[in-house]
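Below, in structure tokens: the form predicted alone, a single chain.
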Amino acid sequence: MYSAEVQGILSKLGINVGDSISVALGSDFQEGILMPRSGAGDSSILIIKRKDGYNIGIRYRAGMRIEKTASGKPEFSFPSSGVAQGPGLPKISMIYTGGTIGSKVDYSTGGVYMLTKPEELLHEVPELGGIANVNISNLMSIASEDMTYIEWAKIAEETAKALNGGARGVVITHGTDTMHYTSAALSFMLKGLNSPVVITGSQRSSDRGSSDAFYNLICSCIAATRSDVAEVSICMHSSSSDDKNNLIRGTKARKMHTSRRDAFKPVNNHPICTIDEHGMIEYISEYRHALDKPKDRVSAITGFEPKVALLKAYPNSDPAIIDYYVNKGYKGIIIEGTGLGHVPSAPSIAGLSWIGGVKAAVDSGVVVGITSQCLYGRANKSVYRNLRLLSDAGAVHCEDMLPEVAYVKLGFLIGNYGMEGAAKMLTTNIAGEITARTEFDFPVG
């Protein structure tokens, strides 16, 4: 969006985006079409793509003369088509919730668009057809790193609702930065779960030659009317080629790479099983599987204490950030410490240890938890004496959780349980985000 200014100026002037103006100010005289501002930047600036292709920026001043040459074409849109409804296949749910699996790039302006419609996200993956009734939710239309516990929330109830209606599984369609946040809040909101919940998105947009989108889309509409798994899981690459994907464990997921396909790995984990487009499923490591008569219904518990931090701990680190948080009214606090779940405990410098920090926290009453920052392992309380000093303080270690999975997962037992309840149950296996056991499956070479 422009300016309110610059944008009360167009107006009035009837110029919208796309269509074709001149700017002029003294000597100075531009002409191309008015494009779509990106979300960064100078909000006064017009950005205009002249005819020999190029976009340039001209800043808005008083006294510039600003008019409509030609209209432009109408508002670019995307063809949409639903899925083929096909006798005797399975009906599963697919909520839209945006991110780059629903964006493409306009090439006449160069403005990248958000789908207004899930149908058009659909229109290029017909093989859905035969695969599944899908029945459509356009339930929002925002990228993941904007989504709070409130999108968590309506993401679940949503969910619920589904599986409740008779879905056999349900597809969710997410941006990929936080999506292994919101696999882990669904693996915990959820209760009574009974099929597969599957979460994908792509790391590159839907128009590209390189798209994953549609392969991630096929592969967990596979996952939910084939799969056995009642669990929330996250289905995408499990290498950069189309050839097959992972369905990892919402809990043991998480994105290792800004742009690769095969960004998200299971960490501490295996994964649960292997998907590949003709339907060919193979299961890897142990997971819930589905009753063939569940006994209740599934219900969202979608309580959440949003005061809870997620605080890194590093060489010269200070350790007032954690009265910071404390004197802001924070419930909860996971601290990422080093190897095994360290702190600073005595440093040379004074001033610098973090043990009495957090036994002020949690003498205050705030519950903190401890993970490595390795995220491979675990955090162990009583190997080093300095580890035994921060466990005394009334530190809890978590095991082999990650650091989002336990931030998540601190904010949804304080909103449902407690301050109590959640220190009790923060190193309780609920969703398979600690096991007994890690399943040591390093990257090497």
Given for the second form:
Number of protein chains: 2
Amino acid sequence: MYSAEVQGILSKLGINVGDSISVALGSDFQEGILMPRSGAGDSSILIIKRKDGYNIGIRYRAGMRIEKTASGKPEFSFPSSGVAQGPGLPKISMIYTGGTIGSKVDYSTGGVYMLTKPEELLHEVPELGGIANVNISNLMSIASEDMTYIEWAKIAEETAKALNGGARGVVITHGTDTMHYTSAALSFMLKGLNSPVVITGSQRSSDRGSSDAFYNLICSCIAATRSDVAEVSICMHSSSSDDKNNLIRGTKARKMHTSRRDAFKPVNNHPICTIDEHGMIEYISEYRHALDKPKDRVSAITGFEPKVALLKAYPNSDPAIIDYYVNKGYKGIIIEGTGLGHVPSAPSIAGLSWIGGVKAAVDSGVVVGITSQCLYGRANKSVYRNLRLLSDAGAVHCEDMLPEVAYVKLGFLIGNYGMEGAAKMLTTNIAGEITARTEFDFPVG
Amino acid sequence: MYSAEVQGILSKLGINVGDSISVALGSDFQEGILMPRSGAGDSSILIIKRKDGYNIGIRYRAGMRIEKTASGKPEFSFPSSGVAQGPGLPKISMIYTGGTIGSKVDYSTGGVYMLTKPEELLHEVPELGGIANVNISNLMSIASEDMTYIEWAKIAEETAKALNGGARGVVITHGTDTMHYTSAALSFMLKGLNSPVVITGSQRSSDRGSSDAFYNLICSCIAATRSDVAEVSICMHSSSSDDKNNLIRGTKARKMHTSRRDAFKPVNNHPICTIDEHGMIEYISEYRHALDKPKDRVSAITGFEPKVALLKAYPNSDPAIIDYYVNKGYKGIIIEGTGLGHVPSAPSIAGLSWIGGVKAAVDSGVVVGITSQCLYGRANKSVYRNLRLLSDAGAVHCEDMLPEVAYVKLGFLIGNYGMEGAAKMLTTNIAGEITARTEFDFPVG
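And the form predicted together with a further copy of the same chain, for comparison with the form predicted alone?
Full assembly next; the chain just shown is listed first.
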């Protein structure tokens, strides 16, 4: 609701929410649809949805010229209350962790604030009531950049609890920036999975006309309710339009764009399937199928060794960084090498050797994995002499694993299976993170 | 030529180079086209091109069963000598620096060796004789992973010398792994450019049937001879087939696949143009055009500060890494943040703050730039509160620059313009590394 003053002025002008209006003050001029006010913020700020889909906030001031340019209905409906509930429909759990999908713009400051109650989000997606019986778990409210292995463990445990408690599937809402780190972590941590675990989020907050939040929630709930993909996956837009979502394996996904709705891409893989809002699921590649009768309960194996580093080799880079981590007691290092998995072979400007540094680290018991900063393709330990030298020094070329995934995997392995187990298992496929062979037609981008 | 013994055996069986043969010894069996021997290596090793396009070497031994399965001509012609020279044609310089394009497989070891004379490469591309009068400069023979700013400076100086000496354009052959670092460095280092400077290489060595070396050399020489693109660019395959190459701005290119021929992609940009082997140049986006009458000579500004670090912020990462570099006397740090350019905002597991670390570094005079590990898209300093906190700490969000390009640029700026100049110029466009706005249709991949 707008303030009494603003509401009075609007009424006098015959303006209702949903009408097109223009607002002018001095040289400022804005035009668009008058939106309803809800949530926090100054109630004397008019919210206008412009033609470009963005909502803006304008504080009402004396001397402001407001005109009604057309009557209309708001483009979206605004249900006032009621959590989505579909009695008789499959039961799923939605685990809320924070991120843009759980935030709204505060039009008085331009900043973004987190919803205090995740139920608010569901109020805006009445479609969910026709898909599933959604049980909401308000686990945490954390920005994507602040997720750590401690949160990964909590989410894994909550997911296992929901599935062992009878949920048909789980949808996890999450910030997008580190979503692919979390999806990899959950892929390794959840053992005995027999149900879909779908992570979703949004690139734009739910009160922006261009928000992808609603579509992503709908498709994710369909994936959790109707697919038999017994894997951890990411469900986000497959293109810039709301036409279908990709379900991407949790160990093969990467955020490849800062802001596009279709930011998430499968790397060295196809999507598992596409899903649209009508429930059409189109399977594209192989996946782990849910069994009719699961043999085991799902368990969460949540050990994690945080003393693992992810670093890059690049021209002029100083290999002393390896010593630095070894001296700090790090147990694992994942290097993003160039091309097939190279580090500089010649002495650095300071006279130090990357390959020598790797050998010293391995000799002192540190596990060193090599990935490619190309991201797409596969690391190789033998095509060139310099690759063989690095491999002979004890580094493990990590096949077609993404650097981020190799990093999460190494922390998981050391945290649960010790150093020897980790070195052996790094190149053993656990959760689809390594594909046996590279298909020529895996898309790049 | 094969050894006298092997040649004698082949003659007795009526087998000539180009015939299909099978070779069996015990359980080993290989089939393919008999290839000619040239260059280094053991002359008793038969070289066979298999159906999958790969050449393999098999040492002739007693008891080996060799059979001719079909007569044929070699798929490729093998000119015996003669450097490409087209009198009357435009004069270009080809600067040879090493890399896969200048290497061949040694079939006795399976390893790759460098050509001692780059002219060998040109012998195999007689087409160049119809395109340009090529002057070869055998500048260095360095694997891509061993390129440093010292080599960048040498290449820049050699390029300026060639252009000031009257070359219509310059083609630089280079290893692919760090080609995009070099292309960025040359883009910044070459001032007053009025001619095409085209960097090329190959993903597969020139004696493999699937080599992209010849096609890339032809298209690069066409770009250097016939285009008016007065920029540093990368000329590599636009798709997996030999149908056309992309010319990609040197500051907007990235190797995005370990092994595909079309590994190089423009990021946050379109290709400048496509070029095919028939000389068809199709211009796609804006570029710096060569003037009819250049005003200045080209100069090479080769200062570079190697004490610049490129590092990544990721879940669980320890911000103490910033102190480490500051204490080592580093003058610049480029961080690959998550999403729009975030670092963790919460204290790390060790209780340290990324944003605090950045502030301390900036306060001590270090330039800190923020890019996105998404690679595609644009860093932003204001959409979220945590971005503003990072920006308030003194970090510079680097617009739509690639992390690698921001790294090279910062080293270049500090090396030539000092610390204050560098901080100011980091977000000023110098060589197309920053685009004024993000086009929605820039391809991802």
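Positions refer to the first chain, counted from 1. What we label the rigid core is the largest C-alpha set whose atoms superpose within 1.5 Å from one form to the other. Everything numeric in this text was worked out from a predicted model, so none of it was measured.
Superposed on the core, the two forms barely differ at Met425: its CA moves less than 2 Å between these two forms.
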